[in-house]
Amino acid sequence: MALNRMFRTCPSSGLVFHEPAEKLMRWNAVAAVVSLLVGGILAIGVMLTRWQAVHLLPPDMFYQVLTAHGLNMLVFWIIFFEIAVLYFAASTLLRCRIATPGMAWAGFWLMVLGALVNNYSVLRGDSSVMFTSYAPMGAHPTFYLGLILFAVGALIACFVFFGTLVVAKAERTYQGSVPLVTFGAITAGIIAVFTIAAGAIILIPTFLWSVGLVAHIDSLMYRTVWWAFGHSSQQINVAAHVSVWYAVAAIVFGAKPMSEKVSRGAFLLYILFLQLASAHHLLTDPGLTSNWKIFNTSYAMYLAVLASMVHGLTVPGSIEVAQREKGYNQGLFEWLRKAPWGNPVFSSMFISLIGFGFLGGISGVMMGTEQLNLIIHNTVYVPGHFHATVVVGTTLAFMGLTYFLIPVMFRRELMFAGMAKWQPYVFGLGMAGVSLFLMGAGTLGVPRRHWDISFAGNPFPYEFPGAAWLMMGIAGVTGMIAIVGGAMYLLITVGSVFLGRKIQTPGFQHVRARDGVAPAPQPVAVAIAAHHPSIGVAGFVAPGTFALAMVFLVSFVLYYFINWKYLSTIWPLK
């Protein structure tokens, strides 16, 4: 039976938007930006307190602010935006109607309610348990209830996403395999279902414990299951922002993956092995065997590392091939020098890729090694690492995608275009400084969770070396620079969406699908030929990317060796 559906084709990109899906994407994106705004304001208090020369907040308020900052940034901002990405990857890229929009709205409002309830619980003053909320340290019942409501809403959104894939397949809106970006979103969705299930397994009993219906929560059990939720939620980010990398490469350059089969295989490795990285938070726990720790943090986890290295090679490699096809074929790096560095869509993505690989990737493998983990466990090295992965990697990639979607989806011209050119550099370089100097201070032993590294008033004082104080100070300065970069993004985004000049495009077209077949797809990017005999150097079609990969390899080996050397100096054999 014929179906009446409403679609809009963007004249500049050729993307086809289904009206209900587009509204859901907009609202999820707006909720994400609001969460980022709240988390960014709270970040000021966190940075100015850890900057020892300023030391802004008293301890009770610091832990309250830190708890709210972590949840708004690591959970609410990221997952709201990821739901928008999932709907975009399914409905828009497959040019089909969204499945059960009513259920999608129910999921969205549950997520909003959960975020509000959780923030209320923290800001009321009796739930300052930080992001990890380790039992037996208890929070108010609304703290756990808010997270449960948010997780249920996100789970509904994931099921709507998978249902949309079924609709697209049944109505034959695409030919062959799903696009690689959609495949990456499927990876993120599968990991999300696992993550939310792990969260339910631990948060529901903890909620019952908080209201007195469960007598006891075992702390080791809590930590083990919670990290299957807490760390795996960041693995959703990895799959999502890698998908954004591929999307931006296609949008800006018309690039295709160097080998789509290899890229899909790398995403499959994410599904099978990426969550095992959660184990690096448990390597000092006495209740887990060494066999379990070594297997999870070496043999198995390296397969997830391999997947990230594949993406780190094929994304810039595809850009290089596309650039060389356009004539930028001189030497190793003309393709990179002539890239559109003034386009924030590209610059955000490329800084995200470099920061995630060199800062987040190398440090993640190091801290995932059982012996080396002892150097930096529960030091500020850990937030230094995840600011490199979640902030420089995920957040900056999402910022770049926002600059593309504002004119395409919100149909508004970008305001403050000059500021937008500089924003990725201010935010990316500022946050890279935060990551580097927190990792440096953590290597010198600065604790992760203590608000005062001077330990003033303690009966057993400890004096950190002067370099640790200096690094924490520089981290504070670069953190404030990154906050300025975040404020620039919020000003550009909010100003453009609400005050930007409206782009006049044709309204929604009523499209009657005959026999369940959607209109012919509009190409978004021009395909690059399969063989490239006229480009490259010395038989390599992407020699510049290969050279960058060798720089990465040397950096990784040197850093790994330095940390083993450092371990030998602090743990001598007698």
Given for the second form:
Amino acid sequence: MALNRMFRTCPSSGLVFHEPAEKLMRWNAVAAVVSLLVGGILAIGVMLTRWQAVHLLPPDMFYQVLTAHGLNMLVFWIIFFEIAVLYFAASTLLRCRIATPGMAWAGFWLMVLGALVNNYSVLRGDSSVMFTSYAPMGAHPTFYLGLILFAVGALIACFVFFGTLVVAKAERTYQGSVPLVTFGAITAGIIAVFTIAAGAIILIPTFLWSVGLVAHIDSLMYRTVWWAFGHSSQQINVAAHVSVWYAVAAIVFGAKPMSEKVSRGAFLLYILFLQLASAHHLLTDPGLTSNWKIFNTSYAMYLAVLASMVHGLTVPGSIEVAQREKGYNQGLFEWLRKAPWGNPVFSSMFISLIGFGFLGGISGVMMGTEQLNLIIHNTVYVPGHFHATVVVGTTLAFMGLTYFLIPVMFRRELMFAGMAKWQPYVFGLGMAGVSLFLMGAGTLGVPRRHWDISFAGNPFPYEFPGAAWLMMGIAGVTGMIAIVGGAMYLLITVGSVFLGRKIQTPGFQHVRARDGVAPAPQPVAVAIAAHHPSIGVAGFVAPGTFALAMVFLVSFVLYYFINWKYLSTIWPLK
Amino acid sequence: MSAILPPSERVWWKQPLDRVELVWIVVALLWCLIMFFMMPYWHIYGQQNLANEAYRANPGDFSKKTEEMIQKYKVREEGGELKVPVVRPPAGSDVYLIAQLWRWYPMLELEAGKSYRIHLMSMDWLHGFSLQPENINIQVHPGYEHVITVTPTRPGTFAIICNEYCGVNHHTMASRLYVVK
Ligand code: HEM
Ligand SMILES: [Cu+2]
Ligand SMILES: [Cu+2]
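Condition change, the form predicted on its own to the form predicted together with protoporphyrin IX containing FE (HEM):
Let's see the whole complex now, leading with the same chain.
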């Protein structure tokens, strides 16, 4: 046991790391970055083929590369990183030893094995089925096997995370309630467990079908259960990156949640109202009634959407309050103007927040409306939408967190600090361009996962409007900018981790938990000063954030009704 | 650093809400309710709603019904060598459209302003019915016969393309739909 009790206090951040946990976080983060590298190289092929003027790859290779891009990005990069975030939120933030590090390693290696097996199947060339692998289109058995192994590994990691929470509680490593960020991570962990259960329910029979042990997989059943897995996993991403936003606000500004109750309540809504999550992917499918669709996409009031709208206010709101208390209290936006825009930890987080809300959030709710789905279903609007959520939102938030973790966890100075300043802008704005223009092209009907929108050689070609071609071209250009941004990130992180100047901790030595770690800080008795009376405008402590929220709402309402207007012009259907 | 530390007030759930938060929660909830009501509202007052009419069906039966329709209402063939039949079914009738690797079959000619019950089904994998430039997009399943009543509003030559990935020739799966006066 003694070995399991090595702790280190980070001299710059004051965070307490349990060494075995820290090593796990490092390895998971490295596996994540390797997946991002692979997915990023593939993104070049995808983007340059969809940019019809370049049309780089032949069709079979395009579909193969697109399959591998989706999997390495959406599954492997994101989930490896999330496991690192879970361990950070449990072990580091609660100053607790990690439960069963041996199991955690077993989980990690299973995930690595699963990722390799799955990539192998796609590389074979007979499994270009996209990450959704809709039956009855079949892939090689190793395709499903790889995903199952990966999921089992991730499930083990979730249980190690929960085990660590139990240990922290039992050993009283913290007082009172867990920090908000840990609470958010718990939300992500809980959603992950039932997401993976849905994954098992669909992938195991499909695997058996691929080896001939199950005779038939119904396509509608497949889509329903697959999306219960596929969509809930997006809710994990949201819970994880919102937690990262709160963490960054705390780390960079010392911001304190505006009120714990609201922020925690909003996380709870994610768990409770994670709609029967497949519903909004099935809005144009036969065999499901409208009542089922309407109820399950919204639970009669869109409470999960409400939760994200709440976080979208409270995160910048808490930053505003912290800034105003520091004296940036003039007007509506002095707090924002004086924010550290040159600090990539902050700029990543803020671009992530804005991009996720304005581009990803609004478009997502529009798409998820039963009738409006008719005008975008399976068009390139869909990848446009989720490059705003999972790339500008989740990926960029994780990138920002890495800049914080390199000195703290890898104990290396950040290399290319000047480049790091620019990276979030290059990647974030490039990606925002990709999302926006793919959405634009999708509105004009351009299909997703499609090799040739010129229909060359086809007896019945369709000619898309010039604007659609133009927008696919601009998406191509901004996509290349995003690729450059991604390459900058990889250069900075890989360079720093392997070659960065080592940060020495004078007099550093391993200590045992019980006798070495400083006691958890006593709660500071904050005189509840009748709510920051001295800051803000017109009785609002965060008027700037509120104004931004109103801009958001107005954009949302306008965009939403513009799409109803558009819908009303198409052929009547019933 | 507080979101990463335990809450400073131990009974944080009694801490009062901030006014900014309260106002926003109320406004956002109202908006969420409006968005919810838009969907049932459109079912009652809107023109564009998907039917709830769908049947389990087997490909053999479906293609037999399609062939019968073609026999009765074929007006010509198109596509040179391909000889794709073009059918012109009477207004209000049941019209069958097969999706299969990698074609739409047969080709339809409809009359503007008249309604048709279009039956959509796939013979093999998933396909995506995408009518352009109207931009109506519907998922097509094997084994499920989806019945949609459409009323083309304007004459013209429209395209039906496939927008659900269906294998290596997915991008070649395109056809036409004629709407005449
Ligand atoms: C670095 C720049 C990136 C570029 C230029 C890019 C570009 C694209 C494009 C154009 C498509 C759509 C292709 C189509 O439907 O025909 C696509 C698909 C996709 N991308 Fe990316 N992407 C990038 C990064 C990422 C990242 C970081 C993630 C995830 C975190 C991601 C996840 C996906 C997924 C899941 C798909 C869907 C694949 C499918 O339809 O099966 N991408 N990407
Ligand atoms: Cu198809
Ligand atoms: Cu297709």
